[in-house]
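Form predicted on its own, single chain, as structure tokens, below.
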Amino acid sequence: MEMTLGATLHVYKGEWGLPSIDFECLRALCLLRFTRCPMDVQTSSNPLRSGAGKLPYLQIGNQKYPGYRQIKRVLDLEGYPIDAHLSTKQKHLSSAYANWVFTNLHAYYHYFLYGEPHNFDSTTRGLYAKRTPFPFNFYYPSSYQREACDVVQVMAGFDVNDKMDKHEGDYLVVNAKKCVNLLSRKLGRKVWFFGDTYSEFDAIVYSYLAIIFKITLPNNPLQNHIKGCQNLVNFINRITKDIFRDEGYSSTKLTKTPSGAGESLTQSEHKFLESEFNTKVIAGVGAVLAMGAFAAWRGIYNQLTARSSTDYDGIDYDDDDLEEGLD
């Protein structure tokens, strides 16, 4: 069965080289890509036109199916259900694990991108305000720092709203390293989390690893953490580079990334980096030894013409004329 020609997903543009800075649509992005269905993807939409308010969401014709939960049912009925290739226990297994990294992670996102007040008014408000429509962009933003207040005082039970000495972020720092460290044991040396085939969990972990781990944020304690599971750093990297190979997006060329980002450049591409770097080196390193031949050349030359000054016309030339007589 093929999908309904003229079926379009509309989510956020991406930024560090994800294809979406947003968990929600960089998952609904992962159900195309991983079940390879044909559909086309709009990263310029206005979210107040989802019919919710937000992205990502699902046009077919005049239909909206806003949300992720409802783009997933569409597709598992159009005939690309992403646990299709799961046996019926592993399908089990993947929920059950789904639940799981919820409760320990999706309180520690929307702290620390939407909740952390410094977080929240240097990077994230930006990123979202950048790809809002004029003027929906100056307030719109403040949406999700709305719903984080309602996410954490449920999930981790203090209000993001109150005093920063009344934030129990460590609480939730502690939550999301274990929850990394548990995924890193069950990835172990595996491509997938079920061995050989993608499923629903292997999109719900890059979605949140990710941006996590790609995010520039002044204050985003699990960043280093995920960058010690080195077989987590490689899950993320192998997804941005193979499946979003075409559609990662960051607004900085060559710029530094988080550590270990860089280990998803090719090899071709570190060689020109590095070939680059010799031919800067070597550039310098010469113009150092001409700056210097030159100064050396000068005070040997000024030495000379003042213990001969008798043998010229008397004339004192100044250091233009000099250089016009060399000329």
Second form
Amino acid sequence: MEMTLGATLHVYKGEWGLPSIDFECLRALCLLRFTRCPMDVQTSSNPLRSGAGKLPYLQIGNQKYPGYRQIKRVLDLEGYPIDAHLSTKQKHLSSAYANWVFTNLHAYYHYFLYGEPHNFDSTTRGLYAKRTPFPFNFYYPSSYQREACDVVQVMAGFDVNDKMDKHEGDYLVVNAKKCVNLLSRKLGRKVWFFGDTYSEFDAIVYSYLAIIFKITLPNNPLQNHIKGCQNLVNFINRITKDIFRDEGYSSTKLTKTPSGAGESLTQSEHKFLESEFNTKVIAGVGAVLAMGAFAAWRGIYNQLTARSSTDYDGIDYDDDDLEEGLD
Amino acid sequence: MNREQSLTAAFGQSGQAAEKPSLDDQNDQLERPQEQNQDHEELLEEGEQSWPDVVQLHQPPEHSQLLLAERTSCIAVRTYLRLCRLPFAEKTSVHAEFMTQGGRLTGLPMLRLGQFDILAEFEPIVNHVVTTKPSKALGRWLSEEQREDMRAMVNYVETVFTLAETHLSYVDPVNYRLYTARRSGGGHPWLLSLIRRFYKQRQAMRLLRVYQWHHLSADEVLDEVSECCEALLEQLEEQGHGWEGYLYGPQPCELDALVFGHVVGIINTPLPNRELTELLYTYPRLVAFCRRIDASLYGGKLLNEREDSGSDTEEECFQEEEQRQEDKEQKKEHD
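Provide the structure of the form predicted in complex with the partner chain, given the form predicted on its own shown above.
Let us now look at the entire complex, which starts with that chain.
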């Protein structure tokens, strides 16, 4: 069970006490932390570097593994399998129920977080944009919206780009509520869904429910429904506080309140302002060179050289006239 | 309106729909929809609705248009309705895929109940039967927990098998060129068939992308299918009825119909690349289980076209497996 040195998992930073704002990143983090895998987690990541244009991705040395499936496969091979303590029957049930939860909650998650225009523009886009370095924060949040369009088209049968009154969100909400009721029944008073030990199913359920429960969206009918299931709320809070004690992040907890202008700057812009002296010197030299080039283009150097050439031309003529006069 | 009428019929009035004594008569019945067979009065339980007289199951033509994923779904629905002993008429329609609405995977087959109700795909049809005819629906003897487990398994099996079939039909280049491309054109003139072909391929790739299967290689797809088959085998063995039981007890349930539909569809369909069929043959107990259902419902017609590579009956499979386990134990003792 050798863990290659330098393994890092790149995810989006969290909010509301959660370690990440994104479902896939949260699932991958659960895989890591449930199995107590000693790997670094990097939260200021660039999706462009992942090779697939999406977070999360795992970097071991020079190799990159984007996407949850590949990360899970790598962890299984490295000796940190998440379903290690389950019996075969429980593993099969876990796969079956994970698929069932995916069928019911995936469409809800994608529609209410990315598909619904009001939710996306007011909350989700800002969340993702603040966690993506400039200038990619203009592009990558919309890629989630495009993906949601596909998901909703396949699983719910309507197009997100249609007008609001054609969106059949009720069907998604009803299915999601039934799913939450079933999950609450299945969990009962147990600590984990399969008794005493964690499983991939716990990771998936936690990832969906924690985000839907904690996110502050204008339109989120499932949030109150989850509040009504006390055992699920306890499940979410327990995992957040115990397992993700170090990674949970909440922007309202910052003691230093930044100035009004500072709040609108992203992390990369903050870094630039506080950068070292020699960077500023290089920036100054670059500015001078640029001004010089502009001046050359405008012809200031031509004027300077033109004066010297007239001096050279004016020397001979006067002497010749004097010599002719003498003869 | 239909619901109100049938509810009043249920409460003490004489039933309109009659139980068809045999499935052979159903075609005759449907040619004369006005005549009603008044031999039996159907006893409807409280809250139940009567099964309409005119029930049609539409699917595209098998020899020219039907794709693998759609075929398996159609066989599964047919098997389920036969197990429930609910009468229906099978219709072949060239434009069946345009008639359906709803359904999250393939959208076929389409069941038309009476004049207005249209349902597509296995799960919605099963849900409809369970809510409107609970006395005929399968799986009544299961406990609540077992029924939830079975529903989850139905969803899982349907997803895995349909996605694997779609992957095999559209992503595998040999299959796509020789089998799927011709059939997805759909019997239209050449330009329209070309456009339909591209449209269906885009739809299939979108389906695979949503379920995050688009980047899987053929081996990984086969791994997923074998995990599913192992789960089914374990469920079969857990029942402990030897070689006479079904997946959730001594009587068949909807999961049996679904598994039968997919396994038989895959084995029976002449694809150029038969990796999935060969994978299924490595689970002889599953194939023998399907053969048993085939013998009881279809008279063995669906499976006897292909020659199997292994035992014929489940009893022999069971004995073979016991032998294998004994051999393994003997080897361990020697070591």
